[in-house]
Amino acid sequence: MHLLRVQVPEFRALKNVDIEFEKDFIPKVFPLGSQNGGGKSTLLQLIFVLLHCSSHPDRLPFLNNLLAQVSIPEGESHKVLAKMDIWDGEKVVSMEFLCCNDTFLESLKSNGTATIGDISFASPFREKPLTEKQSQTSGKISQSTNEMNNLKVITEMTEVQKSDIMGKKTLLEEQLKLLNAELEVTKQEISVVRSMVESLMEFLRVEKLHYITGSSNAEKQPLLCRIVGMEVSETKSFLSKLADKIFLAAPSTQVYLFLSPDNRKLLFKAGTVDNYGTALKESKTKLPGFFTYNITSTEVITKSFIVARDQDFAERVNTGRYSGDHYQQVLNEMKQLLATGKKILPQLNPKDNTVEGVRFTTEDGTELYPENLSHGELKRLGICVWSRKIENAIVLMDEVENAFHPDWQYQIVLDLTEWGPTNQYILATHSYELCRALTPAHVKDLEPKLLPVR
């Protein structure tokens, strides 16, 4: 996959965005500048979620977190949020995602290109409530008749009790004949919502137009994306193939526009920084494009480590031989990326010898802590170990050069190039160093532009 273009007419900062990434530029990387406030980071953000998110359900609240930012200019009917080409390996892709309102619905009808009835985007967000009431009814319907069933008249009970028990069943039965026809009628209700969700996909498929979801508005202003020449039915495996091959990889401490806005909020509130943390954490579990530039933790290290011993295993089991080579090379590669002098090994659980950690030790084996080692040096381990498993994909980097020597920030457009061959990498930056390491060409621009060197 290749992102040849990207087009933003406005969103946030981002004002009349048009970049293309030229798809023969060896090599495919390409650094992303602009001074403070250009929205660098917005777009790398926004890239991610409209192609990573709009074919999961279980994504989409972090597309809808993003889409709440969204409105329609009063008196008009859509907003294109984004237009984007790509390079599928085979043939460009041209695609546009949009935000409309019941008005282009309307707009769309009187081009005389599909008949339909009347048909809105709030339909829907109108099944799910009903439903929801079908099942509380049924639920007290099921009540009711337990308790009609467990009223029984006794031969040793008073006339007085008797009277009672049979008081009750015929109020129970006429709470159930009115509970039954309330039943009735929300089946007919969903009846006729799903008609009109069918009505509204149809319209919707008669002019292409592939239905995501929407904002915190989403039942006026949803989510919609064209991609030319494509049936509905193709846009939606595409997309599905497109979210597997578009990352994002970004600091700690960035704003991320795809969290909710109270987990935003923690970022900038005494002591919450943490409970931060933890929302990226767990945002992370649901999108796994995610990976953030993390300098306590070595848990990406650590698995290459186990994936690593598994392959020498799986070949001892296949070919009678063991080699040790996968596990050599993973130490091998990482002693590459540490300064001089510093070693990396897995650290073994004494009780069973399986894989919990790592550990850092000098040349003459003094022990280290990963806090020893610098926080480039824990990130340039990070970044060659995530990126060694992507491959064919779109990778977005924001601010990869930071706590990089101005060495290694111009080495880690040779490093991303070797770890990941067949990826493009668009590099949000503001390091002069890291652009040098390619042509002029390759380094695209965002208002206002990086300053030239004197």
Second form
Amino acid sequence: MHLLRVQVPEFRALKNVDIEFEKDFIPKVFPLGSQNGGGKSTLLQLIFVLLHCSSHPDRLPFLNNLLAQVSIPEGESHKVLAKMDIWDGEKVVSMEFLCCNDTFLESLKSNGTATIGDISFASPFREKPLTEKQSQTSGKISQSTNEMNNLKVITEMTEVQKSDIMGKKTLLEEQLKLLNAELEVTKQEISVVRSMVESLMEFLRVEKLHYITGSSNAEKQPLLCRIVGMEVSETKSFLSKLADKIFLAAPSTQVYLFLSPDNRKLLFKAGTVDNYGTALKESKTKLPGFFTYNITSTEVITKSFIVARDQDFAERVNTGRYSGDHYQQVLNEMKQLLATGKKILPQLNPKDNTVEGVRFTTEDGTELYPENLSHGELKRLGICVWSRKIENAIVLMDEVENAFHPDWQYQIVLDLTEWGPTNQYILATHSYELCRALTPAHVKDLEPKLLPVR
Amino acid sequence: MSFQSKKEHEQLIEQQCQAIMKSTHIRNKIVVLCEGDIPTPGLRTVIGYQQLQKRPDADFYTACIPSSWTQKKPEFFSCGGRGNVLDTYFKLLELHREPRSDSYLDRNRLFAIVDLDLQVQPTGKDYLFPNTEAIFKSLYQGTKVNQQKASQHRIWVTGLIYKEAYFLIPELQPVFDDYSVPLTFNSQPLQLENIYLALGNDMDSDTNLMDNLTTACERISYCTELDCSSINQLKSSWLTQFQSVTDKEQKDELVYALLMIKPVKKYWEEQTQPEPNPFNPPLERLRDRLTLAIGHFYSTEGEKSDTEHHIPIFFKTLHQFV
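Previous: the form predicted on its own; requested now: the form predicted together with the partner chain:
Time for the whole complex; same chain goes first.
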């Protein structure tokens, strides 16, 4: 996969963004520059969330958090959030993500491409309260039925008691009648709404528009995706394939627009930064393409030891002898990345020998404390382990140069192309040294483009 | 220097020296002065880099650094023309006769590399070798670097006529073949052999070569089959030899001989073209990317212990000073 072009008319700080990432450029590494606040991080997050979350229902909340910051201008029928051209290895796929309102549907209808009755983007949101109502009514019916079944007239009862029970029974029967009538109405309403949703989806299908999401706060402006020349089923399938080929790596102290507003606030509240870290960690469990580089990137390194150990063990089971050298390979690779004289080893739990972390030693085995390793070294190790697993993907990296000496800022370009040679890298950066490893044409900027005089 | 007074020139050199001395990047590192446009101060930003018309010359050498040399890499500084590079080199040495606290430069790790060219450039200032040609004779034996003597040299000259000649050595043919944009020479798919033939055929119309024939012929005296009695004889003997030898090693020797004496810049700059196609990039941009790929070739070569390429051996020598 290769992102050939991205266009963002307007989203937060981004205005009239139109950037090309040429397919024939080697290496496929593109620094992206702008002033502080120019929108580099926003652009990377927008691309990532649109491509990584659009096809997975469990990732839609992240997309909705981002969409909460989009509003269609007064009097407009839609707003194009982003257009992207992607090279899928065989052809250029041109996709457009747009937020729309019902006026957009009206305009499509008036074009006469489809004949349809009342449809609205609000329809999918009508079903939920109705099903809740249905569930509540069913509950009440069940409760009343139980109550009624418990009302039994027995011979030992006095006439007054008997009459009281009969009265209650009559009341419950009336109530049940009403509830059943209400349930029936609700069911009919649900059926109508479902039929409207089906009509809406069918209408969109005919228009080759894939309905991605409409969050509760974006009820009237859901997100649609259109891919030139593709039917909706093909669009869905392409988005699903693409979701596995898009990655974002960024600092853990970054503000992530795809987190909920409450979680975003944690970063700036005294004493709650750790909670922000927890929120990020949680988001990573649902966003497999998301990676943060910080001191905790040792988690990735630890995991690589475990995977290598298991691969060696699997070979032992399959071949009957200890022939695997995955663990040794990982050790060697890590050693090459560390400064001369340092080694990295898995930290074993003395009780059960499980791998619980990593430790660092000198060549002669003397233990090194983590503070003897620079943040840059740990970060480089983490990126190496992470990026080696990625193939033929679009990798977006924010502030990759932080904590790197100028030599390593230059080196990271060479490293990335060695660790993941089939990937395309888009690096939001402030580093001149990083750019020097490439040509001026590789470097892209977000500065507003001058337009010709009319 | 013709448009500059001596005083202006000295001021320029002094400014350049101060810029190098105060560059925090060079602390505990090897500094190499090279030819190329002096960068405009204050442009060391991402956008500043993007707006450059072409990749800085110094960055070609940086791209050639062997890939395993990841820390304390040498820092290259473009200092203008060959004369300016040498003047800057000697001025820096002069300024660092005594240790000084206002400079990050370590004079023991200061180097320069300049193009061989056809005109001989004096070094002066009591340097071990009086001129560029004397450096060349000491530093190279035939087509190879004399590694016994390499570590004596603080001022290197290229073993080929210009840095650009290193963009056209025979070993680069696969790099051009595999390049993402199809390249042409004289409207044909780019074959280096055709460029060599064109260079050979153009020998007798090159006034620079004619004027410096004696210097040129001394350089290529290892090719005993070449007749250096006149430019026409040289041309004719080179073409005859080149078209008749089948042994690859002999053929490469002839190519290297040609690239030591025949100016190649215009062949590189004007005649290495992409295939006509509206989607192909502008020439300047294409050349930038090609030099990046060529730099990668030399960087990879530098990882081989038995490499005989000049540039990797230059770095191997420099590495002794880390």
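We call the rigid core the largest set of C-alpha positions that still match within 1.5 Å between the two forms. Numbering follows the first chain given and starts at 1. Computed from a prediction, not measured in an experiment: that's the story for all the values here.
- Remark: with the core as the superposition reference, the CA shift of G89 between these two forms stays below 2 Å.
- Shown in the overlay between these two forms, fitted on the rigid core, is a CA shift at E156 of 2 Å or greater.
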